[in-house]
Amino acid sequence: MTEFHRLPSKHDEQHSEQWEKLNTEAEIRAKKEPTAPMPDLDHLTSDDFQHVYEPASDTFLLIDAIQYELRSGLFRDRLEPVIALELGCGTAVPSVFLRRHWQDVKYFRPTLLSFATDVNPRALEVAQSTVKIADPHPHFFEFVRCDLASSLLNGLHRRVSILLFNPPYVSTPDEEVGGVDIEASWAGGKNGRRVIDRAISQIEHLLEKPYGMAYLVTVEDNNPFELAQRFQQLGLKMRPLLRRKAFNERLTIQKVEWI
């Protein structure tokens, strides 16, 4: 059956122009942000990275975004514990960075409770070893093997304050999606959106209301403008936070929060 595509309207064009302005602002913001220090991964081997995604430009931009948000006062002076969740954690570098720098600024911040999921069992082993070495409070970290957050939807409903997601965003044939080894970290199917699209409703279900925030890596193939419209239908707004060119693609950290 032929796919139906609505003709773009003048309203769409105006919003697209606004989106490009937001992208430009995100690029300027990324240039000004100091490079965030990577957690130490010397305990991992080349064999580990045959099965688990090795941190790269997208990881670096995500931890830069976390650093930017922390320096901006993310959840400062809040009293009750904050829950963070990383979907498809791989080495868990973003989660570890968040935890290590949670109290680095002068504001009071509450206890941070962290969860991380991955469908790849080797990734969870690597993530656990990273946390044991780099996290001063590893007992506040829980790992769950599942697809996205499927096993946590009931327990963490409306409880996640910070959600981190570096998804498989590479455009691939759909049949490459659904693996449980390293291919699960990059194979995104058509437009790199098959896994991202499945995550949208879970993000809406999990985020604490009204203060929960999600940080999502996208590339241009993912059609972020249309993705933002999908989130808007669920009462969430998605905006570019940091944006940077890496090799032949432009990576963007999208910030998702309640309207």
Contents of the next structure:
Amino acid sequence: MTEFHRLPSKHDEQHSEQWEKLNTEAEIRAKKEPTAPMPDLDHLTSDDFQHVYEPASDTFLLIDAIQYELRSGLFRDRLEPVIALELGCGTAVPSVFLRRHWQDVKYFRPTLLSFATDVNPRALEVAQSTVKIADPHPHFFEFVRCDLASSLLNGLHRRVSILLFNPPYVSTPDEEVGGVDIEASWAGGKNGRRVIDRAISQIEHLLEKPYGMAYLVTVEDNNPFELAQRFQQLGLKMRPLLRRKAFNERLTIQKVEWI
Amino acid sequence: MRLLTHNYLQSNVKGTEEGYPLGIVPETVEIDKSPVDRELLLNILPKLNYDAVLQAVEQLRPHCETLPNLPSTLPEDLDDELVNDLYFVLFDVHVKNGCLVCPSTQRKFPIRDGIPNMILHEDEI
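Next block, the form predicted in complex with the partner chain, ref. the form predicted alone:
Expanding to the full complex; the earlier chain stays at the top.
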């Protein structure tokens, strides 16, 4: 990955160019990455997907990114347990994928404790049933119905090693933000940033130092370059990891870690 | 909801001075035994609020006869029995239904099918 120490204002052309270069590298990585196998969701019905976001290109790219990271040796040979937290989990496919592929013949990895939150009760019901069917080690996956991580902020302060977040990133009128049914999975308000922006300080608060990392889905409307600057002010580096065109969106998995 | 999760949960109702630890009013408690993971327990333990564990155990005791008696403070060296007891309490006891209670405002948060509902109404934020 191309590295640079400072992310200056977005008017700095040279650094915008560097950001574009990082995007190109992320596109190349995504092209090379074999498609990650989806957990089986045959137990879910079309009625479930009237209320819960059905895994789509963004979910697929996120699990490709998890696969990429696991293959690159994520948390290999670590002894302390790893806490993973998924915000706004929906079906919780990314967390289930992480758990299914956590143990690897190539690497030793410690026990993985998973938590997931959502505002949508139906999503949590669906996620719980998916965990029962598709998680080989269901004995630590806990769900909490809350807004982002609001009820876990003190308890998990600096304890989250892997944070997954496929946010509602679609640009919509602000009035559409704040529901608890399927619209909560996509309605992101102005520039699709209303929920993402609230998550920034929570992510900073939750991530373990120095190894914690977050994986976040963005589209171009979200102005990722500016988002990276916001993270940088909090001592965090955000860089595109995988990037792929889907319909009219350019989906990117952003990796956030301590500088 | 396992007691480990309870240890991490807080109430954020407006006007809450100290939304921790949450009281538990259990209706259904289930035991689901899992293999004791000693390393996991020993790693997690120093980062827990042990008083909150003790309080939770006492609140669950009337609904769950098999809960062990835990020492009021943790010794420096944990024998196997204590490791097993602590692991059981934190990982194998599931509060399926009931509610959590904010110690400051008495606001109740229902637990259904093992999932606590911490969602606040607009006038509580």
